[in-house]
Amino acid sequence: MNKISIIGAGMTGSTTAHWLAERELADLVLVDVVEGMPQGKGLDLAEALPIVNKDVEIVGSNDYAATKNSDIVIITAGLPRKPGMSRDDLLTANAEIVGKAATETLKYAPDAIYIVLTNPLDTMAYLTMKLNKLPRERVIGQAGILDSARMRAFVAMETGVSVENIQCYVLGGHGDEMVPLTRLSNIAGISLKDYLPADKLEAIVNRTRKGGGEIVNLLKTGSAYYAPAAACAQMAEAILKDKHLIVPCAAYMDGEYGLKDMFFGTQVQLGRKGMEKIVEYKLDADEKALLDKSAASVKEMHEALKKLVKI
């Protein structure tokens, strides 16, 4: 049986375990610093599995040794955003948390592929790869699947069309400068630019960019977890099943779109070795300008990280 370890057993980590257990993809380990929490959530989830007829072993632990021989390590640990807080505000606190999670798990799971969810997402993925000195294929950030799913949901709400007919593509950094590609996004092959009035489409783009913040403001005491967790599960499934699935993820750029030495949201093909390749779109001038603006924002965050951590 494959093995997936989830670092951070809060709402996102435990919901990721839930989505994964239902898919019967792998045995699961939940690791958290809070004593009893991963053990309790793991046991509760294990007791649910007979009801849904799934055979998965679930272990909760406060010790990274439990992650031994994991095929995939998913890092969700970190402080969530609070109302009025930007993803950037989280940098200092979460760099320490993610840095430890990355280096400790590598001791026990030297061949693992990393999926990073903690914000600021692109920068935490960069930290994980650099600290662990891993090839870029083995570290992927979860962001674009979530952002694209939010956009698909908003388009479905506006049009009344099934989400199955709606394909949306969001590139760029996981923040307010993300780039929803309205020209390439479509409903049953018809570009959103042709399907929706310009003002409606603009409203959907803006809501997508601020999708995480909208939920933070509504919840008041936490951030989104159902959709981010489902996105992590989709990535893990694509990797373990060697699906060669093309999805938007944060990947280490080495010349793609003219970008280097940074993590950035792009279309990525996922298979058993992790990131198989980056798929580049031919962008028009307006799209390229938005992408460059987003890249500058992400690069700034990477530089801030380098002042905090020697990588």
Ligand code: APR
Contents of the next structure:
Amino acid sequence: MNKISIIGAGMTGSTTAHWLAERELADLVLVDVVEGMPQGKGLDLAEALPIVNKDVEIVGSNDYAATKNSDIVIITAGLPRKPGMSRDDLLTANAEIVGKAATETLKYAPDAIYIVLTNPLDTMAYLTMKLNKLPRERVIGQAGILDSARMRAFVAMETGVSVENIQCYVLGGHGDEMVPLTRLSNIAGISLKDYLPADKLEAIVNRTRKGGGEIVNLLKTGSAYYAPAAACAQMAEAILKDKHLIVPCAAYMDGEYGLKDMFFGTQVQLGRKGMEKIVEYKLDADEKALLDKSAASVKEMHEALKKLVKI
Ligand code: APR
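Alt. form predicted in complex with adenosine-5-diphosphoribose, vs. the form predicted on its own above:
Every component of the complex follows; first up is the chain already shown.
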């Protein structure tokens, strides 16, 4: 059986475990600093599995040794946003937490592929890759599947069409300047630009960009977790089943779209080796300008990180 370790057994971590257990993909380990909590959640989830007929071993622990020989490590440890906070406000606190999670897990799971979810997402993925000195194939950030799923959900709400017919592609940093590609996003092959009136489409784009904030403002005590966790589970499945699935994720850019030495949301192909390939779009001038603007703000966050941590 494959093994997936989830670091941080809070809302996103435990919900990721839930989605993963339902897929019966791998044995699961939940690690958290809070004593008893990952053990309790792990046991509760294990006790649910007879009801849904899934055979998965689930272990909760406060000790990173439990992650031994994991195929995938998913990092969700860290603080979530509160109302009024941007994802970037989390940098200092989460850099320390993610740095520790990355280096400790590598000791026990030297071959693992990392999926990083903690915000600010692009920068935390960069930190994980640099601290652990990993090739870019082995570190992927979760953001694009989530942002694209939000856009798909909003298009479905607007049109009444099945989400299965709706494909949306959101690239760029996981912040307010993310780039929903309206020209390439489509309903059964028809560009959203042709399917929806301009004002409706613009409203969907704006709601997508602020999708995370909308949930933070409603929850008041934390940030979204069902959809981010479902996105992590899809990534883990694509990797373990060697699906060669093309999905939007944050990947280390090495010249793609003219960007270098940074993590950024792009289409990637996921398979057993992790991030197999970056799939580039031919963007028009307006799309490229939006992407460049988003890249500039992500790069700024990477620079702020480099002032905090020696990497
Ligand atoms: N090692 C392991 N776990 C840790 C550590 C650490 N050093 N520090 C904190 N944690 C744990 C907390 O104890 C908590 O259980 O991380 C967990 C985070 O869970 P929540 O507070 O419920 O936050 P969550 O909503 O899951 O968000 C976590 O994911 O989507 C991002 O922006 C979000 O950065 C945030 C992260």
